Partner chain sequence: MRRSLSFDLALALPGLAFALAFFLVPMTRLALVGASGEDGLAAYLTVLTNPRHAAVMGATVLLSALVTVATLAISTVVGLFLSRHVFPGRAVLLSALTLPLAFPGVVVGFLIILLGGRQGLFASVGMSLGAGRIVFAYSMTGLFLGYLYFSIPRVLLTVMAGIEKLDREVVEAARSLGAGPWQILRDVTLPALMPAFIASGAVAFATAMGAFGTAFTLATDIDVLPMLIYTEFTLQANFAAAAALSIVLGLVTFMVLAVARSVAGTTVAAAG
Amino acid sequence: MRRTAFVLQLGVTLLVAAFLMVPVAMSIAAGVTANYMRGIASGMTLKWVAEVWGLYAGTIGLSLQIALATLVVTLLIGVPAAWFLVRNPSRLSRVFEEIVTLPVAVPGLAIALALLLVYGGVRDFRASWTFILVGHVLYTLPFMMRAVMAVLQSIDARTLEEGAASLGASPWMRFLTVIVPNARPGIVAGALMVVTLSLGEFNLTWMLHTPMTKTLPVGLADSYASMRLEIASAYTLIFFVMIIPLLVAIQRIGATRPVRKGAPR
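What would the structure be for this chain alone in the form predicted on its own?
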């Protein structure tokens, strides 16, 4: 009976995995196929990858630049804000938390329209990649804050901080040496979300970009719109080659265990 249940669970898991991964694998394979319409039988080539790199290398570099800048800004804002909200629970802090979370529920196009209405007239800012950065920070900050708050609420961070204070550590030193190391799993989870969301974000970026600030998803949409499906597939392949090592590196950096409530120290 247990063996049957195991086989059934394994079969369902494999079917779900195949349902999710087969389209991705087919798209990646199409990026190295000589003839998109004939498929793998037409032979393999890196011609489309080289063409994408030649045409859109700038968009790939800009996407990485914006994603990493978004990560830095959300870390600098989100981690201290998450600790403040966990350390000072009140009705006002809950209202602030909900306000910060609003961009997740609001369509990206609406956020972009609001930014254009307020800052669109500032020509230099509008033409700069930092304009897109502001939109990405608004959209991804809740994911960083929620992930860090979840970890801080699961550990006895307040007692640890009070212990460090009794030893003479300043508030800044307590935050850096006690709170941040114990919040690392949440920071890593938040960083993974921020980087992946920023790299793949399209709706908001499409509204905010200019011809000089085109990102990878916008270039991918252009490829599909022009019916260059082999180019678009090669674009997808480059996206995976770029994002997977980055995510693995972030996970390895944060591969530590937090101090849990009641755990021996």
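These numbers come from a predicted model, not from an experiment. Numbering follows the first chain given and starts at 1. Whichever C-alpha set is largest while still superposing within 1.5 Å between the two forms counts as the rigid core. First, how it differs from the form predicted together with the partner chain.
- Relative to the superposed core, Ala127 undergoes a Cα shift smaller than 2 Å between these two forms.
- Leu167 is among the residues whose C-alpha shifts by 2 Å or more between these two forms once the rigid core is aligned.
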Second form
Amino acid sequence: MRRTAFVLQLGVTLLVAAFLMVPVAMSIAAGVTANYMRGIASGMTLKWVAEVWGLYAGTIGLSLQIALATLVVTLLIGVPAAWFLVRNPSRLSRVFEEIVTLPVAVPGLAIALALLLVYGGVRDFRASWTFILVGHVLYTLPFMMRAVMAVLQSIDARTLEEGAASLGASPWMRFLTVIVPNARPGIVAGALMVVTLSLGEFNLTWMLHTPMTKTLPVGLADSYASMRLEIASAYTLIFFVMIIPLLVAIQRIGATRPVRKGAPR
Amino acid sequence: MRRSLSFDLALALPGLAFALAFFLVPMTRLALVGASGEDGLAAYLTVLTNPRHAAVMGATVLLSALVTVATLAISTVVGLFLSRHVFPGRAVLLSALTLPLAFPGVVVGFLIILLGGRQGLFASVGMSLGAGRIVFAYSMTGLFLGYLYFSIPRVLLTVMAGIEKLDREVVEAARSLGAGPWQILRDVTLPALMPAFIASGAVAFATAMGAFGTAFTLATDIDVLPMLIYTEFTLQANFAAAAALSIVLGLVTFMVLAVARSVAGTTVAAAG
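Having seen the form predicted on its own, can you show the form predicted together with the partner chain?
Every chain and every other molecule in the complex is listed next, the one we just looked at coming first.
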């Protein structure tokens, strides 16, 4: 009885893992297979990867650029805002938190339409990559703020700050020399999440992009619709090479951190 | 050291200004445009009054609910199993199950095509077994599997965190009082996991309602709400309808997450 239950659960778990991992392996294999229909026996090749590089290298560069810029902006806006919220647990700051984190609860498609309605006519802005940057910052900022707030709350940063204040440090001094260094684990976790999400963002980006501002996921959708399977797979392979190390790093951080108590509010 | 207003303002102002300029103002405008069509404010009711919109809304809610239930069931079985057994390869299995945490919807759509598309795994296995070409990617089934793929890692992590917090002593007490394994599961474990179910279920539901990439990759004629909004906007150039529908969609996902948060007491976030 015990044994059957164990085997059944193991079976379900393996099946789910296969469901998640088999297509990933297939996609990686197809990206380096000479002819997918004839299988891996047709030989391994990097020619599809090279072809993708020729066709889509620009999208890869732009995605990296936007991800880094998103990271910089979320750091500059998000870390101070997180400290503000931890420092002032008032009703008003709850409203502020609600407003800043709202974009996560609203589908990207709706946000993109709203941005297009207001700023679509501002041609220089609409045509530039910063239009996409704005969308990515809206979407990722809450993740940065929550990660930083969680750490600041768990180390009781307010008491730390009071200590520094009693030594005569000014608020800015305390923020830069006490709070930011102590928030580092949260900043690192938030940064990994922000870059990962930005690199893969599609819902907003598809609506916001122009032919001159195609990101990697936009290019992926394009290749899925119009290229042969090997090229689509090779492109996906490149995406995996970029994103999987980040995801593994996120897993590592999650595993080393003690169980998060409750949730940051 | 109390309050220094100018310092607090300097901390909060950039975030506030950004949210105001690029979220609150645009969303307000979207809501106004939604009411600017021929139907006026009634445009917000088309998910009820327009038969096509109502059908799409119903299908989207049904699909999202099914995905949520299936994901919760699978994640509970897998989560309980992985939390309670130690065996070689467990760590690898766990990383495999949570790795796709932030795969974009478009990529998930492509992975489903590799499984169930015209050149997919099931098609070729079906052919070689003489069962014909098994193709299920370009339909609601494909979309269901795609959203399942998308939700499992996230929900599994939340459920497993819930299991870790579960009080082992209560389980031991129930056992020593003579409760069988099923009884413990039904009366102790599952009720204790309810907050985790509500929080992660809400995220899975809201994500499935609003996800666009997977449906876009699988087929543009799958009738779910985000695809309807997209076609109204780009193909029909019906901005008012697209705006009204996106506001309705945004309200639904926002409310589901807000209710979950007040019940489960955790901050939850959708993604994708």
